[in-house]
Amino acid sequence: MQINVDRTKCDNHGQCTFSAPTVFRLDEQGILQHETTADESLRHDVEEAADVCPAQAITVTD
């Protein structure tokens, strides 16, 4: 599965992290990092942190 995040859409809110935080994270900045890929056993937690980013800035491919 492939994850992007739109950098003109983020505003590192953070809450993705809550959802999948294998996947997503704040560095010591507050910027938000992610991995690209993920393993398809994470695909819930992806999907749900795409759904509930405040900026719809989260989208997951095959």
Given for the second form:
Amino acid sequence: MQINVDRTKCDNHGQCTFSAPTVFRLDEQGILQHETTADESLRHDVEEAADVCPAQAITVTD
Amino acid sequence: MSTDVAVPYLDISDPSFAMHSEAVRAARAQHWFARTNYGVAILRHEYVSKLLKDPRLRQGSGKWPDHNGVHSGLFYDWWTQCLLVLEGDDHHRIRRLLNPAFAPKHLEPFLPRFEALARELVNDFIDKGELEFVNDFAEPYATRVLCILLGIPESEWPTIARLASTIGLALGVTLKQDLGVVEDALEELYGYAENLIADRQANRGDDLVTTLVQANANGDSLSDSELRNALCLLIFGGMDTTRNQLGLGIMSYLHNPDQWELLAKHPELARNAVEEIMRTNPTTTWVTREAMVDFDYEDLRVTAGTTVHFFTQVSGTDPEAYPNPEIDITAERVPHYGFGGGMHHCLGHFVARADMAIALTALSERMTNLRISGKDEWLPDSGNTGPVRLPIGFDKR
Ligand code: HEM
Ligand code: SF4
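Requested next: the structure of the form predicted together with the partner chain (the form predicted alone having been shown above).
And the full complex, kicking off with our chain again.
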């Protein structure tokens, strides 16, 4: 599964970190860092992160 | 670190203090922050955007009861344990359970019902050529939207509105004086929420309470009292805000009739029309944080415990971020912070954005030539603001 975050939309709210903390995290500056691929077993969590992102910045592709 | 810039000072407790004022605009032109009689205020968009989500700050509402002389009791316990105030693991756990229920794909099925509601309310006053916007539209609309979401019979909206408004008194500086009525209302709302949860545990519905009860059934969950507290927060946090924002919005368009006409012709711009009123005329005129540690940010020295106010209307009209800051529903804009930001970013923003877009569409398609038709009354232009009474005359179209 591929994960893409549109940096022009992402506003570093960190809501995605609640849903998939092993894929998305905020660094010490509060800037989003994320994996670009994730294991299939995390699909539910990653899709949830994309759903809840206030800026709708995350896309998940196969 | 420069020490030669003069830092402006704003007395935000002065009854004549107003966000829409030359004094505040001059302060923003002078420097990126101001000192106030109660913490510092961040004025410019660039700095609001960076600092609002800074991990060294926590949500700043936790000490509100203590600041106002209330140190224990039912309201105190609810407030100091509610999502808005919690940080860290408890906040994550509760927010994680709630977030998916408020995501766009869960809200989609409710939108036709919001549309029908907006049309029904408009039909009730359209032939009169006049309405009292708060009572005749904004309050029933905002409350019934919540009823629809939570699966509360819509006929019960006056009770919900009364309870939400009464608990809303807790945000005023007269909290201590109002504590009795606030606690009575909160107790009544607790009972209401408890019954709602018990009912949806027994009978599935197609509402958000059912979604939450089910999500809660599989591990990593909330206690019944946490779920109850959260429902009460949704009702409290979702009603007044939406009502007030709609009132501020209609006022913005009353003063910008060309934009109103544009919206009437192009209902596809309704989402932008919502963003523009929240950017230029937000109900939540400041969002508050509290420093957890001492730190320096450029020439600002923050000590642990300092309150930091993020001025949303002031940053939302900052000419550095918005070269043409006037309302323009066709413009592409950088985000405003009327829904706050970061870990505490408003849970209900997708609902509020969608329901207000539907409301503005229903109003603009039937009403033109808006004017004030009687005596209007407003909350102070700071903190959480909006109209208390707003008589509007119009021509029907
Ligand atoms: C125009 C309408 C609304 C406005 C202007 C608004 C504004 C806000 C603001 C400014 C915050 C604080 C954010 C921060 O500190 O960064 C907030 C938080 C919150 N709002 Fe809203 N809100 C609105 C509607 C709603 C609705 C409809 C609901 C629920 C149905 C809701 C539920 C909440 C909750 C639960 C929180 C606390 C979130 C947390 O601390 O994690 N709001 N809202
Ligand atoms: S929730 Fe969205 S906006 Fe926030 S950090 Fe994650 S991707 Fe960015």
